Structure formats: C-alpha cells, structure tokens
Amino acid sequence: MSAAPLRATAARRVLDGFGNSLRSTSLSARPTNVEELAAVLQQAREEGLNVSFRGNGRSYGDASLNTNQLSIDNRGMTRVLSFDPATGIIDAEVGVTIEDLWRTGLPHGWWPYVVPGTMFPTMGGCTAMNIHGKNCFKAGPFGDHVLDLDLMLADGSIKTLSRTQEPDLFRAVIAGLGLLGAVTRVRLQMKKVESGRLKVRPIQTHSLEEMFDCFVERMPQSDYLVGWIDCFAGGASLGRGLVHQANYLSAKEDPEGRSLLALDAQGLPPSIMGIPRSMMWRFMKPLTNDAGMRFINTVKYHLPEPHDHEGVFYDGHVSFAFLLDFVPGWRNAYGDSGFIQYQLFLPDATARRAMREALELCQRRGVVSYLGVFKRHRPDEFLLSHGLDGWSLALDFAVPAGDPQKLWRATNDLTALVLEAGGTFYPAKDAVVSAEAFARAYGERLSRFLAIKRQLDPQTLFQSDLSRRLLLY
C-alpha cells in the first residue's frame, strides 16, 4: 500500500530566514533516519515536488526557504554516531548541532576547529554553507575539517565521499547549498585544547586602515582575530573599531584550565546587567534605530571590556565564540520588517580601497549598518565556497518599513563594488544578489558545479528559493 500523498498529509509551516525579512509557506517533513528520508524523497519525486533542507534556520536570507514545495527538517536525525576521545574524531548525523559537538568533545579536551557566532546551526547547514568563524585566516572554513560524509542522491542511493573517494563530488557538496543531495552523516576532526578558556586582548583601532594593519601584524601570533567596526564613524575615523585577538592556553600557561573544560564551567550568563537574557531584546528594541545605534556604537568603541595590567582578559570558549547567543531572540529587536546581512568578500589586493568605498557609500545613502564585523580569510578547495585570499566585512542592515527600495539600491551598488574588486558572495547570508552577479563572481567554478548538478539531479529535485533566484540549475 502506497503512502498517503505529501500534499495532503505533510504539515504546512511558515518558515523564515534568520533576518526575519523573508518568509514563505512550505510543506514540511522530518524524517528520523535514512530509510524515512529515502521514502520522503521517493514520494516527492512521484508527486512532482522539489525538495530543500533546513536545520535550525540560521541562514539569514532564503537559502532554506522553498515556497509551496517541500522542506525537509533535518532535526529529526540528531544522533552522535561515534566519538573517539583519543583522536577527537566525531561522526554525527546531519541534525547534530555545533552545541552538540562542543558538549561532546570539550570535557575530553576537544573543541570544534570552526564555529560560527551561534551554536545552533546543524551539521547539515554547516556543510552546505561551509561556514567560517573568527579563526578563518588560520583554520579555514568548516569543510577543511570534514573527513568524509554520506550523500543521498535524488534516486535514494547513498555515496560516501572524501578527499580520496570521489573527491570532485566531495568538493562540490561542501558549500553546495544542499543542491546535490541530502547529506546524512558527517565525520569531523576536532581540535585538541588544554584549557577551558582563552586569553583575549581587545585592541582599539582608530581607522579602517589601522584595523587592516593590526590584523596583518597580529595574525602570525593569533589563534582568533575578529574586528568590530563602528559603521557610523566618518572622516579620519572611518572604519574605527575594536579588534579581539584570542589565543589558546597550554596546560603550562593555565594549570587550572583543565578543570574549566567541564560543561558546568562553560555556558552563557543567565542575565546581562541584571536583565534576564531572554528579555534583553525587548530593551534593545527602542534603541534599534540610527540614533540609538550611533550612541551604542560610540559607547562600545570608547569602553571596551575590562582587562588586566597586561591588556588581556580570560574568557571561556563558549562565551567568546557564541556572541550571537548572548541575547536569545535578538533579531526581534529589528521589528516586523527584520534585517538583512550583506557580507563583502574582497581579495587582499583590492580590499582596503573597496571596503572604504563601501562604508562611505552606505553613509551617503543613509543606510548605515548597525553591526560591522571584519575578518581575514584564506582560500579553500570547495567549488562554491566564498573563501578567498582576502578579507570580509559583514554588514547588518535594518530593512526600512517605509522605503525598503533605498536599501535595495544601496545593496545593488555594493554588489557592483564587490564584482569590480574581484570578490565573492556568501549564500548563507545573502538575500539580494542577482543570478547575473553570482555567475560573474564564480565564473568557471559555477559552470563546473552546474555540470555536476545536471548529472546527479537531472530533474532538479533539489531546489530552494535561493537556487531559483540564482538560477542554480
């Protein structure tokens, strides 16, 4: 007896991008194992539905949306299949989160090599988007630490991929946006750490040029480097901000550090300035406007974190890594129109000029970013990866309720600037880049990816709102 039609039985869910600016209604299925997943894909093929994948919905734009089609929720497949405390190798299903990784590894002295600013993305999302962290200049992206993975193809068959077993497909699936099949399992190498905390040095930089110079000087002796930019500052102070340099501590440097590997020694504070974290976004909302954020940025710039006489402070891995999780629901502070993030990836040779032009452009247009995050990157081996030998600037823009076209015109000009500078884009964050711009940025790499896509998925079973916007078929 055949299964009841998905169109009649599957739940309908209104899904959103993390920026709260894009929403769509989809059918939703949550398989709990590979057999159920294969059955769902077979039904989708029979019913003429296309399929996208979604974890915890941390992509900012439309990468995990699939309007009026089928969205597969990978949070039903959440088993850690194995973990070796001697080697730090973890084998996990697609719905296992970054939080699950560190909670499994840290008590044994292992931390994920690469984590984003939130602990809630799933292994599937991290693989599909090839996420990066505050150490991308040194550790590279998530995919650099994937040892092998299982991919379920459109016909339900499964391939195991690695750098030695179908390496071309391996390099296309990582950063492949979930468009070549369903990743069901990922085996990952974690990093050995000897202390539960990091030594952090906050450094005030007075201009964008000084921030670049600070990174160049400090990268050789840093494990993490990330810059925060006050996007309201102009003139000689354009691009001013704070750099945070962080380093792992050895057992010799931090004899008490091993005790801080325990899970109860990590985590985030229950309150901020006496306000429960879960309520904090409500206090942020009245300040989430140009005047309020200009004030907050000025205070942040002039009052960095307290530090000792050597200019450093000590922070746990969790509190240093997951800044975005300090305030649950912080995205709600942007109101009903939400926000978008536009992240410029620029080659080293053109980054200083292009980044300065980007900040000046936003100020002229009156669409100043409320949060600017600055990083150094290195190139990687994956076909559609955003990584390059260069720099990135992530800009969070509130979507104006009254005149959103003002923002869209500014982002169009930012896209032109990125292309002229020879840069790339990051689909995990993107909501606005056109198919033409994406194709110009990725060129022959995109052609190779699409050739693999047509071979493996000729009926284009795997689609999303993002893939249709970027014509990735």
Ligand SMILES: Cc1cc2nc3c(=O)[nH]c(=O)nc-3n(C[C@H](O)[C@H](O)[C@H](O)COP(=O)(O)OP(=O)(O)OC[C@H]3O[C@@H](n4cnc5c(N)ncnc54)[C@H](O)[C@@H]3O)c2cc1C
Given for the second form:
Amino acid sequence: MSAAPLRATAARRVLDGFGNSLRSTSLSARPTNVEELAAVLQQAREEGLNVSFRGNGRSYGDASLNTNQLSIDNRGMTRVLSFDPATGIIDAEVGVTIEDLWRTGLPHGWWPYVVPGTMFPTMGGCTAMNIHGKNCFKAGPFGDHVLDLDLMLADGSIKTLSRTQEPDLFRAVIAGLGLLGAVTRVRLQMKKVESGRLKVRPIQTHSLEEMFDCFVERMPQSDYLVGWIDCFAGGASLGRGLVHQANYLSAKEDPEGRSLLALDAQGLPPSIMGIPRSMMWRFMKPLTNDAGMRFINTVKYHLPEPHDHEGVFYDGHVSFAFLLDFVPGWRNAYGDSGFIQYQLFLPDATARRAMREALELCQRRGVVSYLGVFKRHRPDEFLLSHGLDGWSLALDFAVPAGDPQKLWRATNDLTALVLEAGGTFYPAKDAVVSAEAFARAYGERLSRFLAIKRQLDPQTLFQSDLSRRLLLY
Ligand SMILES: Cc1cc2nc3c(=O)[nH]c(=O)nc-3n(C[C@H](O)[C@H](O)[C@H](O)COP(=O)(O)OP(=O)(O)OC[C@H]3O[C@@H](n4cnc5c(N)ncnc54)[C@H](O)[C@@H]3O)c2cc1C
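Mind giving me the form predicted together with the ligand, seeing as the form predicted alone was just shown?
Up next: the whole complex, starting with the chain shown before.
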C-alpha cells in the first residue's frame, strides 16, 4: 500500500512545544493503523522526507517538532486493544493517553503506576521519554512497567520487544526519543488500588536543606512525595516550600474509598472559586510577571491547607496527580513569547550544593522561576534515560520578550553547573542544552545508543528538531 504524495497532499500544521516558545510548520500525517503507518513511512522515504512522531505535544521544547519535514501524529491510533480487570494489564495503541488508562482501569481498582503532572500525554510520548512521576523514588519510571511493545522500523517491518525478546533494543527504545522507529503498541502493568483517594500530608519546609531532609526522612513510608519551592525566597529561606506526601489507602483503612473508584467520583472540578476552569488563565495573566509571581509564591507558602486533626487531607487520585490540569490553557498566561522548563537532574552526592547554587544563580541574574518542583529519582535500566540516583528541580522560566539573551545566559550557566555536579538533562523538558553538553552528560551511553541508531536507521529517516540540535545521528 502506498500513500498519496505527502508534499502535495499532507496537511501543513504549525506545531509548538508545550512552553509555547518554539513553533514551526510541518507536514502532518495521522495514520489510523499500522498498515497506513507503513505506507506513510514508505512514501516519506520515496520523497526524501525525514520523520518525527508527535503525541499530544506535551514536551516543553523541540522534542516533537520537525521543521519543514514530516510529523506523524499518534492520535489516529487510539484503541485500547485489551484490558484484563483481574491482572491490571492493558494493551494499548500508541495514541492512548494517560487519561484513557485511568478511565479504563480505575473503576476496576487499577491506576497507572507512573503518571506525569498532566493526563494528556500518549503512550508513544511516555515511552519515548520514559517519563517519571511523583513516586519515581519508589516505582521507578514509566518504562519499568512496560511489559512489551511493538516498534515499526524504517523499512515498515515490526518487532515486538520486551525484557526477553531483543532486550537491548527494548532498553534503547524506551527513552529513545522516537529516533529508532515508531512505537505502535504498548502493553503495561497497572497498580492495584483499593480506594479512589489518597491520604495526603502537606508539610511546610523552611529551607532547601529542610526539604531534602524531609524527603530523606519520609521516603521509606511514602507512596508519593513531591516538593514545591518558592524560588523567590532568599537568604535563610532559600528553597523554602511545601512537601506533599501521599499514601494509598487499603480497603480496611478506607472502607468508603471503594465507591470513589467510580469515574464520576474522580475528575477535576468545573470551577475554582466560582471561576470556570477554562477562564482561569485569563485571571492569571496579569500576575504572570516577576512581581505577581513573587506575590503568588509568598501566598502559597504561607496559606495553610485545610487538613484534619492529624494534619492530613484526602484527595482523589486524579486531582492529586494532575494538579496542573486544573487550569486548562495555563501556558497562555505567559503571553506570546511563552516559557521554557529547565529541569536539573543532580546526583545525590552533589545535589544539595548544586541546587542551592542554581537557585542563587537565578536570583542574582534576575531570572527567577515562577514554579519550582522538587523530586527524588532512582536509576533505571534504559539506555538514554534521564533517571539517576539523585534529585531533580524543574524550573519554569518566562521567556523575556525584550531581552531573551538574559535567560539564555542564565540557562547556559545552569547547564555548566549541572555538568560540573555530574548531573544530567531530560529531553522532554529541554529546549536549550547544546549537543556538547548532552554528549558530556550521557557519555558512553550516548555512543551505544547512536551505534544502535546507525544500524537500524542508516538513512536517518527518524529525526526531530531536538535530534538535530543534539546531533543524535
Ligand atoms: C503540565 C505538564 C506536566 C508534566 N509533568 C511531567 C512529569 O511529572 N514527569 C515527566 O516525566 N514528564 C512530565 N511532562 C512531560 C511529558 O510527560 C512528556 O513530554 C511526554 O513525552 C509527553 O507525551 P506526548 O504524548 O505529548 O508526546 P510529545 O511531546 O508529542 O512527544 C514526545 C516525544 O515522544 C516521541 N514519540 C511520540 N510518539 C511516538 C511514537 N509513536 N513512537 C516513537 N516516539 C514517539 C516524540 O518523537 C517525542 O520525541 C509534563 C508535561 C506537561 C505539559
């Protein structure tokens, strides 16, 4: 089967990174099954187009962009192929989203082991980036729960990969940035849950040191731990913030929790303080500047969260996991120049010092992140994974319309700091790291990845703006 000429007939779409600071036009195809996908690849080869993949465009930078070339959209392949309520194993086409996973599993008591801070990423995007959640220190990344997957190679043939079937390739495709072929199907193990809600303990931490200490103390008895940092606070309060510890509840602990597994007991509220969620970002926009965000961060730090006499509250899985989805379109509040996310990944041995230096550096340069998110990670088996025995700090920086160079100079210095501390970078969040810095961070693992790439895809059919920036060929 051959597709119509792509240059003449494919839709031209302006695609963006989630940060809205990068945009470009691509030809776009949305195959609805593997036969159509193979035909599109063949046609691309015949026309000399290179190919990248796109899920829901939730990567912040250029990972899902392919300027003037072909972008293949996962959202034509959205079927759940099977789900077993007895085992929690789900087999899904690549356009199935995290939202589809929990909607399928939760009524039967199954929740995805690993979810990001938004429910819209697809199986393809989660696999290619090997995403992590607020439980990475305990559950590991997404790839740890993948049982097997199908990969379509440049010639249109399909391989099924798992820990026993071509395990080296399995470990290279997960976190492989979509550069080895098209993931078309993923089979995943979900996690048994007995209640539709979590027990959440908010903890105020007065400094960065305290936040690290709080994690170290609480990790053994937590299912989820995530820190929020007020990046404006300085001096003795540098790195102050809030930690949220969350734990699953057994049927015995929470007999009413079973009824909350129902879909209509989950979901996000339609309005916040009487304002429809879809309108919220318009109210945020006038505050999305240094003065407004300094104010919001201060209020958030001081505002007590409602809790019971034991210092806890109960929150549904969906509202705990997908806080950022509460405000659809929130990225628009950053205006036309958008924002970037820069997530520092630092080894345990150097993280405390390097993170403190990073926060100080940003304040000195007048480039302060409006949102700081702190997590603990663990190493994993995937070749190009960002996972490490260490910590991360995700920083959201507005791109200054008048003087973007100020931001690029600061992120260059953050990159130098990460390298000096022996840390690494996460392509899902990156728009600025150089090929040289990426190669230094990934070292010999990158050489092994590129050897597989050259063997499987000698014509370099699979590319993206990110792969060209980082010289991944
Ligand atoms: C609000 C928000 C919160 C987030 N929170 C987290 C978080 O907590 N943890 C985390 O790890 N990430 C987080 N992310 C990042 C997000 O999870 C990843 O960027 C994810 O990859 C997005 O999935 P997507 O389907 O939108 O893929 P896209 O962003 O469209 O693409 C991502 C990559 O996947 C590749 N890809 C897509 N489909 C295929 C395919 N079929 N075959 C091969 N490769 C493919 C693309 O080529 C690209 O390289 C967050 C993002 C947002 C916007």
